[in-house]
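Heads up, the chain below is alone and in the form predicted alone; it's given as structure tokens.
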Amino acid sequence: MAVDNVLIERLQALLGETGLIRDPQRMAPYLCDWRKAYRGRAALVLRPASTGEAAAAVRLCHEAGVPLVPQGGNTGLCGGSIPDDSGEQVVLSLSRMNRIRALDVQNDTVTVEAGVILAQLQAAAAEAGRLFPLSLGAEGSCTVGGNLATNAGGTAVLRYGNMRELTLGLEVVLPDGQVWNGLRGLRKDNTGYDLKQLFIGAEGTLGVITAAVLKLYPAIRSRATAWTALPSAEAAVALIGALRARCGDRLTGFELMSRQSLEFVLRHLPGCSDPFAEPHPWYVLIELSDPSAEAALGEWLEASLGEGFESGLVRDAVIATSEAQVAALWALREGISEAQNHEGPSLKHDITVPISLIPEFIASTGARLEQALPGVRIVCYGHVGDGNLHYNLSKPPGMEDAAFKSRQPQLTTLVFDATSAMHGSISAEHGLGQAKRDAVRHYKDPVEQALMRALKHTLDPRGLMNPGKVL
């Protein structure tokens, strides 16, 4: 149903001038994702400042039959927070709901609203002598609500888990405007269904997450970081097993990168340099961390790498000796996505397979892609410890952009088929949004899909919450 003047007037009275945007120029940033890959149109942008305002706005739209698109920092990669092009949907931005409501040091929890930027949450935890461990490239602009809606992972999943593992409670505005207050900071609550897990990773299709109780951890006081050259992906899988055996949960990061990935970074990002004089097929960025300032992490890391040299798993390594060197090494990893953009259009895949099958996936899928499109450049990097690979494709040198884009269905199907054959997932941490909504029908179990639709119909029978996404 179209947005009429009566609804606009009621929403304006509720939210005020600051909370409702109608001007096309002011609406524009909410209607396009940061990569400019998805664009839409909207009747309005709503910006509630409290849970009460959010619930009342959702209730008014529900009564009028107007679909809503919840939006956080708008840093997603699958178009999950962008409206369609009908101009009849309403964007519900949580950006003004940005308060840290409570921080309980003794309970190691923090209660935050959905619009809190991840970096601000990290800083608040650090100020209290604690750590909120979620870390990802967009942490300066992504929000907690978006992190929850997509079940974000990042670089520390190996030790701390993704947002599902970091969340104890939620506050959610349901599609009809009711508020479920599940803001409980309990590690044990065995009183029925764990409802929060329905909304984490649901991409706003079942309700609007407005606040959360999240876990905190002891602050990190010692760290050891190394850039390591490897002969193969098999060596990476073997090396992470050896590091886990020696270092346990002190192993915080283990980031795999192909030579092609590094070459793009070195070519396009100023200030980046190759840590080694010679190129190598694969690299791993390893990080150990510990709450104790006296932990001998450097010694453990050096000993582990020494064993790796002796067994042939490691070809070369450099251990950072300053914070500047640590930052420089992480810049090589975190700059991959940006660097690839300079090479023209890319096909981005966020897949996961069992850790033991990563080498086989890389080898067999790469061979099939080369056969399908000779010269295709594969930018493969990922977290290894959770089986997550960012498996991106850039066009062969000299190929026209349009010709490469026309091959997307064939190439993406090849990658997804290979992932499915290894009992993997076509979306590890970016969600489905609109990018993978149709593809998932071919790879997800039919019974599982039916259960998801049943949940959607139960909670949102009118289909007004983020329509056209996920399902």
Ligand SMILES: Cc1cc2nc3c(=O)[nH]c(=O)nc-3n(C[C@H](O)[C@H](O)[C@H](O)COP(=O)(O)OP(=O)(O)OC[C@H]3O[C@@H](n4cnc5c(N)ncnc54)[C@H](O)[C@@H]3O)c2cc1C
Contents of the next structure:
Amino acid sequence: MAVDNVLIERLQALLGETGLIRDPQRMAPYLCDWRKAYRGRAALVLRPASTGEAAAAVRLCHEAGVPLVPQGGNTGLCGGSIPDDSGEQVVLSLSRMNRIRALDVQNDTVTVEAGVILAQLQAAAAEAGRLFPLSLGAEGSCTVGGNLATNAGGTAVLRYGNMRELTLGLEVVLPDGQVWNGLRGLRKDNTGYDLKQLFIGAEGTLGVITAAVLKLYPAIRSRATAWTALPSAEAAVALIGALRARCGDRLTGFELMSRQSLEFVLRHLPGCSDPFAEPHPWYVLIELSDPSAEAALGEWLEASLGEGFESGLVRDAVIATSEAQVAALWALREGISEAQNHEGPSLKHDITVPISLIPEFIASTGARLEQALPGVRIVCYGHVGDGNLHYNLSKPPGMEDAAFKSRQPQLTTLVFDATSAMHGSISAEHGLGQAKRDAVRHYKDPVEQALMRALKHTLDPRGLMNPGKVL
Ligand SMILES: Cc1cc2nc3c(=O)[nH]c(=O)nc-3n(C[C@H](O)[C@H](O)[C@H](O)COP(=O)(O)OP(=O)(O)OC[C@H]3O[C@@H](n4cnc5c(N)ncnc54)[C@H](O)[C@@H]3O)c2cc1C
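Output the structure of the form predicted together with the ligand; the preceding block shows the form predicted alone.
Zooming out: every chain and molecule, the one shown earlier first.
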């Protein structure tokens, strides 16, 4: 059903001038994602300031049969937060619901509204002497609601898990406007189904998350960071095993990068330099951290790397001796995505396979891609500890952009087939949104898909919550 004047008047009365946007110019930022990869149209943008307002707005839209698209910081990479181009959907932005409702130091929990920016949450935790460990490149713009709806991961998943593991309770406005208050700060609760997990990772298709109770951890007081050169991806898998055996949970980062990834960074990002004189096929950025200021992290790292040299796993290594060096090493890792953009259109895949199969995946998929498109440049990097590889492709040097783009469906099918053959996932972090909605039908178990559709139908029988995404 289309948005009519009666509905607009009711929503206007409910949300006031600041809570409803109709002006096309003011709506524009809500209709395009951060990368400018997806654009849509909308009848309205709603910006409720409280759970009560959000629930009442959802109820009015439900009664009128109007579809809603929940939106946070718009940094998602799969177009999940962008409406379609019918102009009939309504964007529900959580940006005004940005309060930290409570921080319980003894319970190690924080209760936050969905529109809180991730960096603000990290700062609030730090101020209380705690750590909120989710950390990702978009943390200055993405919101807790978006992090929950996409089950965001990032660079510290190895130690702390992704958003599912960091969440104890949720408050959700259901598609008909009812509010489920599940804001429990409990680490043990065996009273039936764990409903919060349904909404985490659902990309806004089952309801609007308005608040959450999240776990806090002790603040980090010591850190050791190293950049290492390795002969192979096999060596990376062996090295992470050795580091875990020695350092346990203190291993918080283990980021793998191919030489091609580093070359793009060195070529395009000013101020970056290669830590080693010689090129090497693979690199790993290692980070250990601990709440104790006296932890002997540097010694452990040196001992582990020393053993790595002896066994041939490590070819070269540098341990950062200052905060500036730590930042410079992380800049090499975090600059890959931006650097690759300078090489023309790229094809991004965000896959997982079991950690033990990473070397085989890299070798066999790389060989197949080279056969399919000789000279294709594979920018492979990722979080080895959780099996997640960013497996991105750039065109062979000299190839026309249009010719490369025309090959993309074939190349993506090749990568996804290889992932699926190893019982992996075609989306480790970014979700499905509108980008991978069709692909997932091919790769996900049919019984699992039928269960997902049944759940969607139970919670949202009229299909009004973020239609066209995920399913
Ligand atoms: C530079 C960069 C680096 C990134 N790095 C990572 C990374 O390391 N790991 C990772 O996992 N992701 C990463 N991302 C992807 C993105 O930042 C995350 O998916 C983030 O969690 C999205 O949050 P957001 O607030 O921007 O959500 P949006 O983009 O606004 O929305 C994302 C999805 O969540 C839904 N949604 C948003 N808010 C709500 C809500 N309150 N209730 C219900 N549904 C909602 C939307 O409908 C949409 O489907 C990165 C993105 C960029 C641009």
